[in-house]
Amino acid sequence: MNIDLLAKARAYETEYGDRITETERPVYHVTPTVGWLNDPNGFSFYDGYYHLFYQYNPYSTTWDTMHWGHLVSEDLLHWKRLPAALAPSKQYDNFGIFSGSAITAPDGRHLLIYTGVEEFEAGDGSKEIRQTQCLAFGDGVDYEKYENNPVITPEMLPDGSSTADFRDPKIWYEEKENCYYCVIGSSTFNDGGTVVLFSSPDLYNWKYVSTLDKSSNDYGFMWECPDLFRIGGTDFIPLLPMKMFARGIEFHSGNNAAYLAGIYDREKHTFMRRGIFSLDYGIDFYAPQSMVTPDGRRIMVAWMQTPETKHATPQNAKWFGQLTFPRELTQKEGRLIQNPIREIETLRKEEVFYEDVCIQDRTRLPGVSGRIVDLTVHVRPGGGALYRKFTVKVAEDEELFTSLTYDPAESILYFDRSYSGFMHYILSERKAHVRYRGGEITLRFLIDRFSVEVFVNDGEQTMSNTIYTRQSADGISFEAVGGTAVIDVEKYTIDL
C-alpha cells in the first residue's frame, strides 16, 4: 500500500500541534510542531520571508525517520509554524531526509537541497546505508523533489570515500562565475573528516571540485554539517568534528562544535588553514547554519542539543530539541564573534539596573530575577586585590541551580548544572579558557524557560545550555570568594 508519508506527518500536526500550550515551551526560542527537532536546516530568505527548516520526527520525543519541519519569519524572532514540507518518500531517502540548505532558484522557485538517506539490503543480507544529495522545488509552503534526484552521489568523490558519511550540502551562488557550489561533509577512510566542494552551472549537473581540508585522524573521523564564508579579511568554515579525542579543554572527547579560519582562494578552489577553534563552549551545541540576511548580516542558528544529550528528555515531554536564539557574526583578529541578533533589543521590557556594587557574600538583588531574561553583568576587581572566583547563579532556588563561575587567576569560566532538575546522569559541567583582562569580564545570559545561552566579552566565545528546572526556580544570585568584586548589572526581561 502506498501512504503519502508527507499528508500523513501533516494530519498529524494537525491533530497533536495544538495540544502543546504555549506556556509548555520557551518563549523566544525555537521548538518542534510536537515531537523530536534537531538540526536546523534551509535557513534563507525567499518571497518577503525568513525561513527556517529542521530535522523532525513529528510522532516521538525521540529521533527517528527524518522529515523536515517548516517555520517562517519577518523578524527572525517571532515564528509561525507550517505544515512539515519533506517526507523520507522515495527509495533514496527511505531512511530519512538528513541535513540541507536553500536558496532562490533562477526561475524563482524554492530550491531545498538535502540528504537523502537509502537502507538497502548487501549481498549478505545485512543492511548498509547510502547517502546522496537530492533535490526539492517549491513555492515556500508546499515542495516536490526533483524528478531526477539524486544530483550527487558517493561515486563522485575521490578513492577510499565513505558512502554512507556523505551529507548536510551547504549551497551558495558565486555571481561572479555564474556558478552555484556547494561544501558537504563526508568521511575517508585514511584521513577521517573532510570537507569536499562541488559546483554546478545550473543547479542540476554537479561535479567535485576539491577537497577543501582535512581531519588527518586529528580531529574526528567525520565532518558533519560543513558551511563556507568570509567575514572582513577572513574565511570561516564551521563544521561538526565527530568522534575526536579531547584537546586540552578546547575540545571534548566525541562530537565537537568548530570552525576552521583560514583562507579561501575562490579562483583554485584551496583553503589554507590558519587556526581550528570551538565553536561554543558549552554543553548543547550543534548542527550550525548559517544565512547572509537582506542588509547583509551573516546570521548563524543551532541545534541546541548534542548526540550525547539527545536522551534527556522531559518527563511527560511533549516536544523535544529547540534552536539557539539567532546570533549575528562578525569577526575580530581571524576569530568569529557571537552575539544576540540586535533585533532581540525590542523584546525587552522592565529594565533594571545597577553599577558599581560590592560583592563578596552570595548576594540577590532586588529586581534581578526571573527565567525569561536578557541579564548583562560586568565584573571587575575591587579594593586593588584580585578575588580568588566569581559566581553567577540562575534559575535558582533553595535546592536548584545553575552556576557560572570564573576563576580570574586560570582566567577559565566553568558551567554547572548539577543542581538544574535532571533527573538522568548526563554530562554538567564544562569549563573553557577566556582572555585575561585582568580579573574583568563581562558575561551576557539569555535565559528562557529551558536554557542559558551565555555570550562572554560581548560575544568572544559564548556557552550554549539546556536546563529543565521547575519554572518557580526563577531566583539570580552573585559570590565572590577569596576578595570583592564589584558589578554592573543590567536586567531585562524578555517579552514576545
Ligand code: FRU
Contents of the next structure:
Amino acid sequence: MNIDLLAKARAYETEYGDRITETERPVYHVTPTVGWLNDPNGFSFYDGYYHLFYQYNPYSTTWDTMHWGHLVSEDLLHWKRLPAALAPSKQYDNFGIFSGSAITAPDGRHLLIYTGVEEFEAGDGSKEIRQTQCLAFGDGVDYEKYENNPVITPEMLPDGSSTADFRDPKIWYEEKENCYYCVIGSSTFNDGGTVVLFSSPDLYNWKYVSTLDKSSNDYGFMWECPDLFRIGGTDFIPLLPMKMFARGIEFHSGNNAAYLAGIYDREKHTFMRRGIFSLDYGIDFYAPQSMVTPDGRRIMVAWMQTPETKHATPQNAKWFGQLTFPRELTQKEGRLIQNPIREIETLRKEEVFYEDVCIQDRTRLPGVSGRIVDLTVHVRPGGGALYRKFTVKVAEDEELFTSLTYDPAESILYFDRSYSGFMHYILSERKAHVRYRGGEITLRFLIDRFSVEVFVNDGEQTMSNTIYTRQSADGISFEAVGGTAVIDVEKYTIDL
Ligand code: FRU
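Condition change, the form predicted on its own to the form predicted together with the ligand:
To see the whole picture, the full complex is given below, headed by that same chain.
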C-alpha cells in the first residue's frame, strides 16, 4: 500500500476531532474521536492505564475501512483520546483491521491481536475475503505489526470451516500452564457458527486446540466476538449469533448478543453448555469485550448499537457509535449479573430521594428529571388491587418520550422508543421476561444524553438503548394503571 493510512487518520483526527464540542457528545459514555465507532477492542490494563481501542472509521459516520481508535483512562470514567493505533497497511489487512484484544507481552510490550481482512481477486475475477489473526506490538501509543503476520490462518481450522468468516481473537494468559490461549469466532459449512480455541507457548506459534461449542444451525451461521471467562464456578462464553431466527422473546431475528453458560474443562478443552441466554434485552447492544481489573473485577463494555440499527444516524452527526458504560460482571445461579462499575458513585451529584410514594395517575416528582442521570426506582404493590401496568417515561416533553412498562401478570418489561424522535423507521421496541416477585421490581436507569441503559433487579437483566431525543426533553414521569404502585426513588445527576 502506498498511502500511509495511519498517518492520514492521525492528521484527520487532529484537524477534525476538536471540532466536536463536548455538549454534542454524551458525558460518561465513550464516542469516537470523529466519525464512526463499532466494537470495543483491546480492552486491557497496561502500564498504569486502562486501554480501550475501538473499530473506527474516522472519515465518516458509516462503517468503512476499519482502523483501531484508541483511548486511555486511569479510572474507567475519564477517557483521554490517543491517536489512532492501527490502520490497514499490508496485503493481509488491506480490507480492514477487524476486532481483537490485548495483553502484556513477556518483554513488557503491549500486544494487540486482531483480525486482518484481506480482499483479493479470485481466479474468476470476483473479489473474495480472507480473515487471519495478526499481532502488533507497542508502547501504549505507537504499535508495529509483527513481521511474520499472520500468526493464525483459516487453514489451521478443521475441514469445512470458512476462510472468510474467522475473526475476533480474544486472548488470555494461563499462568499455571505458562501458555497463551485465544478464542476466535468461526463459521462452518455444516454446523453454522462455532467458537474455536487456539493456544501458543510464545505468542508467535499457535495451534488449533478444539471447538468449544457450535450453533448446530440453531443459533446463526457465524459466531462473532467470542469471549471466555469463569465467574464463581460457571464458565461464560459471550458471542454474537449472526442471522438467526427469533426464539420466543429471548432472541430476536437477525444478529443477537448472547452468552453460553456451562463448564469449560481446562484439561480436555471441552465446553459443556448448560444454557444460552440473551446478554442484553435492549435494542442497541453488540460486540461486548471484557477484561479483569488489577483488583480482580471482570468488567465488560459493548458497542451500544447493532448491525440492525447502524443506519439510524442522527442528522448532521459528526460522530456515530457509543460504548455502553462499563459493567461489573458477577454470577448468580449460573447466570451473568451486570451492574454499572461502582466508580460511577464518585460522579453522583444532587441526590434526590423519595420513599413510599403512591402512584396511580401520571406523576412527576420535583427534582426527578434530567438527561444525565443515575436513577433507581423500586416498585412494589400498594394495598388493594395489584396494578396492571407500571410505566416510567424518560426524555419526555409534550411530544416525545421513551418508555419502560412493567406488566406484572406476564412479568414482562416493554421498552419503547417509538416516540423518542427518530426520523428513521427503525426497530423501536423490545420486551423481556423478568423474574416475578409479586409485583416488585427494581429498575435502574443510566441516562446520558443519547442513551438509556436499564439494569433490572440489581443487574439480573439489562436493556441498552440509544435515543436521539432533543436534549430539552428532560422529563421523567411515573404512572400505574389498574391499581396502585408504591415507589422509592433515588436520583443523582452524573457530573464528570
Ligand atoms: C462485530 C464485527 C466483528 C468484526 C467487526 C468489523 O460488530 O462484525 O465480527 O471484527 O465488527 O468492524
